[in-house]
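Shown here is one chain on its own, the form predicted on its own, set out as structure tokens.
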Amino acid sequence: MSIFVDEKKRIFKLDSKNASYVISVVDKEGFVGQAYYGAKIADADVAYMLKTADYPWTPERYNRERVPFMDYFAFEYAGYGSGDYRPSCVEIRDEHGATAVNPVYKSFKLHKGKPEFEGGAAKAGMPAVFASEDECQTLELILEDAAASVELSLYYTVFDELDAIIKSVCIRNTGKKDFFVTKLMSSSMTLENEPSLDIISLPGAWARERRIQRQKAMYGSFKAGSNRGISSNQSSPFMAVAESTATQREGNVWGFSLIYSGNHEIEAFLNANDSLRVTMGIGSDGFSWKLSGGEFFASPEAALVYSGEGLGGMSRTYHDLYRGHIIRSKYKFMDRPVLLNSWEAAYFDFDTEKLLGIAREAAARKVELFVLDDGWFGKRNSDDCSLGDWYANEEKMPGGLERLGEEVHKLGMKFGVWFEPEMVNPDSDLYRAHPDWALHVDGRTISESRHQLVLDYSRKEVRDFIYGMISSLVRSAGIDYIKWDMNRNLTEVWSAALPADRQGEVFHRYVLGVYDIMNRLVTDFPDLLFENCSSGGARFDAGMLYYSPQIWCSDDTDAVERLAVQEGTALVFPLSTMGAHVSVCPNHVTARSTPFETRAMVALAGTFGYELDMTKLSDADKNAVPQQIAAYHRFGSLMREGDYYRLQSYRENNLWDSWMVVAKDKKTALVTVVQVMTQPSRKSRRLRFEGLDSEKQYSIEVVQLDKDTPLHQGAEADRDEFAGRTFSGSTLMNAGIMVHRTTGDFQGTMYCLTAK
């Protein structure tokens, strides 16, 4: 049993495999503490490491002294404006303006694996994780403020085989009088800063996003979030903490990820005591949600992974628990097909005729799925027009969708097509027919981006007609991929369809709207490949592969800025999810030029594919697409299912990278390296590997993409090196390698090790 509760002592312990989390009630009015988060312990009864003994005058035993206790004590779900002065977790306002809460300990319940609450995130629309009855269990602490009317249920999902606890809060106003809820969050943490502790997060921009940083743990708050409308390219809804000596194979360290698309705000706040609390949840800047008597209103989930194997266990835990128990896509763990883009070939200069001859070379160099990005709709011929009119521009293709996924289809190869659905251009026939579906302040200029405004899509009759449109296409057409792309932030944001005191909650309706459709698309057509886009990765969060199993990473392809790209992305999610593809040289975003080998390389990490004309490419280039679609598939389930390691970062060290993925039988692995930066006067760089059987043989192979093309000089060294030889696994692991220094910046190598 993964949750033991002890009623007379009112303790919940909560175990995974190697974690132990605790929970203690206290004092006769029910302070809900949260005692301790770590590697698996025995006892239960820690309720000493709640520190209520350095306060002697608790309020049960001296109330005239209650608030230091408030502003001392570790929380599992603190209240607001009743002397705790760290961030709180819940705050509503009354009819009176009042905004004080504090929640205490009411009930429990247990649950077998995890059901679809009332007021959990599934039944709200929001993405939740999944699992059967004998992987998991459910605690539910039922928490109350008897003078504000609020009833909170606590919900806690332990799994027996991976260190995750899946949390979310539902509020009920168990009152006649309405209230508003201002804040929400989905988890509350609290952690002792002994040793000190980092604060890791994943700030960024387009085209560079997810990029990792990490900072000392300081007193004050350090806050990452976003009012966007969106998770963003900005901030990644994720934060952890780590013992400042972890590294990627040792220390402890905490994760925190929240199952959200929207604005989303993460916390952490270290206070004078060296207590640091972590907060997350739904970003409270500008949210309001009205509740009456008897309502109720679901967070979204979060994640939370413990670690006492370093961050590459934690990453591991999240690619297991989000490739098991978030997606739901028939291709998660299946062969998906190596696609050619058209955006980066031909953007919107193209007719019928242009698209098929890149379709007939792809086809011929074994690519298995063409993509029809921006231009084919409306009277699209640059981004100042047409969204929303999404029936196809026959001056430019003659038979429109119809014809070319027919003929599309004739070459063997399947048939994608972009579209931006929740956007609209003011030059559009919707939105001269609509133009209240749009969000807008009546009197106010509409911000503009992109040429874009943003339909409301907490309107179900603007997600119907928007629907409507695309699901006939899909049927049509035979469209058997779909990429979404939404470009462009939130701005005015307020619905012509909402009362005054409820347009607080057109942010978290929009969200809800887009999963609304996002779901109905996948539910009517389950054997739709379904990619996300945001600008690239602007949403690139767990919430979005409830949907797709596969999101757009980046629209920096250049193979070099991916590196780090991949990397800070791969901290939380798997490399099955991140779309990534071999583009032209010089790249379109740096004007950087790199071997096409080693492009191949880097996007090898993810969901392959290209973006480029196939038809402009050199012969020998050409002649390389096969090799590198036949290592893609050779590899795929690896890449799908293995275990990640990080082994060198070139964010760190400025000069090289690698990585390697490991099968969960550990009979084969793939190791990359690419030098970034060479250096004269090294001979070879050590690199140990990791995840091994330590008991094992294994041969290495250096893998060739190109095998018309000589391999570099320090892959040629290499190859020679390990032929008609087996090493150990402890060997490999411990010793390691010497990878040969090559002449060049940007040359990448590939091992794959083989165990005898």
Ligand code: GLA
The other form holds:
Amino acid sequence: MSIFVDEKKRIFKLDSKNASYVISVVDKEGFVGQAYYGAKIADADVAYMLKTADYPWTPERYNRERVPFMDYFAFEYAGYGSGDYRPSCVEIRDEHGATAVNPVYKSFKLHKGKPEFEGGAAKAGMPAVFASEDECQTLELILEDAAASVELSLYYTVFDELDAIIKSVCIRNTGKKDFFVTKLMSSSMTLENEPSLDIISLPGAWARERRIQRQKAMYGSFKAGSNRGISSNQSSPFMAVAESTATQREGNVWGFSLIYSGNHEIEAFLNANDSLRVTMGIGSDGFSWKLSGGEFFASPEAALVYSGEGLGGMSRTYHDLYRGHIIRSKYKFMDRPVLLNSWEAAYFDFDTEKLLGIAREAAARKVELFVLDDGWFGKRNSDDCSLGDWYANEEKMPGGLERLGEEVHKLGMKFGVWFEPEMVNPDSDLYRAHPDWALHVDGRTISESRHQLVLDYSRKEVRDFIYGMISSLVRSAGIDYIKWDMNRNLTEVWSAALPADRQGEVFHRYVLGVYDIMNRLVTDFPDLLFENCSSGGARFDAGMLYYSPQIWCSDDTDAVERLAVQEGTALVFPLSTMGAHVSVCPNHVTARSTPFETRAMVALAGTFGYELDMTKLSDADKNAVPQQIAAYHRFGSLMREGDYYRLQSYRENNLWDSWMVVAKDKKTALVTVVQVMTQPSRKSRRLRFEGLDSEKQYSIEVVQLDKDTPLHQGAEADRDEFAGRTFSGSTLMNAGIMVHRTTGDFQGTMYCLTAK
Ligand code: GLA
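Would you mind generating the form predicted together with this ligand now that we have the form predicted on its own?
Below is the entire complex, every chain and molecule, led by the chain shown above.
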């Protein structure tokens, strides 16, 4: 059993395979404290961990020091305005303008599995972790503040086999008068007096997403968040707290990932007593939600992971969690069709014949899916018009999508199309007909970005209209794949359809609107392969994975830049979710040139494809394409289902990058090494593998991606060295191998390990 309850002592102990999380209620007032979260412990009664002082420390016996108690107690879910000056979890404003709220224990319920609660994320139209009844158990803690007419349900789902806890919160107005919820976190966690902690976050920018940042936890607050309306390029909804000594392999790490695609905040606050509180939830900037008597509001879900095996252990748990319990698509464990996307191949400069020329060459090279990107609709020949007019530009495309789709299908390929359904250009038929459908504030200039405005997805009629256009095209043109893009942040967030006291709801209602339309799409078209995108990876979050099994990782397709983007992304997200394409050199974003094979090796770490005009490739590169595709299929299930280990980080060592994926049964593994910048006076370098079976014997094949292009000299030396030999897992994990020195920048090598 994963949840233990001592009703008398009011203790709740949540155990997974290697972790324990203990909640204890103290004092006759019922303050709910978080006594412990970390490696598995045997005892449940660790309420002593909550002591804030040596004197009788709770208000029941020492009310004269109530405020210091409130300020130091490790609240499981902290209120606001009653003496706890750390970041709060819940804030409200009542009809008198009063804001204090102080939730205390009321009752609890235990549930098998993870039910869809009335106040849970799924019923509220948000992504939600799913699991069978025998995989997990759920605790519902009910807290209340009777004076404020507030009742809170705190949900905790604990898995037996995964060291993850899924949390969410529902707030209910139990009175008769309206109040406004101005902050509602999905989760809070406290670490008491850990000696030295680091905070890891994933900040970034367009084409430079999810760069791992590690810094010492300092007194005060560090906040990762977005108030852009989307999870954003700038700040992924993720944070980890790690012991300063923790590495990829060792040490205690706690991960916090929010399953949400809009404004968010994850705040780590270290107080003077060395107690670190981490809160996470919907961003509270500008947020307010009106609740009348009897109404409730549900938070998104948060996934907490504990790892005693360093950052690598945390990543592997997130990968298993999201692969198994958030991605719903039938494609999640299937070989994805290798695609060719027209964006970097042609941008806006195409007609049907040109596209078909590229498609024919791609089909001849065994590409399986042709994706028509931006530029096919309305009168769009640049990015300044036509978003919202989702019908084909017949001048460029006589016969429309239907004809192109038919021709692509005749070539034996699947057919994919790009849409940016949340947007409208001022220069579009849609905007001319419905100017009030764009988010705007009457009397103010609407801020354009890439010439475009944002449709008010909080309004059902807007969503219905757009959905009508897209769904009829999916049917008529036989679309097999959709790339859903979203290319700007939200501004002037005001909805013409809502009253003044509900405008603080628009950001969240917008996200709910996006979830609603995506849900309709994947429900109505279960065979559709759906890929998310947002200016590259600006909405690469766990929420989106509920709808699409893959997300375009970044507009930067340069193999070297991608090493860092993919390292940061894979810290949380499974490799199979990362859209990764081979493009031409010099790269369109960085102007850097890297070998064709290296580009393929880097893209093989994700969901593989091409983004180039295949008719313009050299013959040698054309010949390599079908072999690269064969490699993607050869290693497909391993990459999708295996365990990921980060071996080297170019970001840290400035020299080389390496990762490996080991099959769950440890019979095969694939290791990729990319020497980024070559350095003189270097000898061979030692590389230790991970995750193998120490008892098994492994052969090492140096994978030659292209039989007609010789291996680079280091890889050739490796091949000669390993030929005909086997090595035990213990040798490979402890002694490792010596990767031969190679000259030249950006050289990649792949090693396939097979157990004998
Ligand atoms: C965004 C996407 C790109 C491409 C363009 C088209 O930038 O990230 O992949 O689809 O839009 O305009």
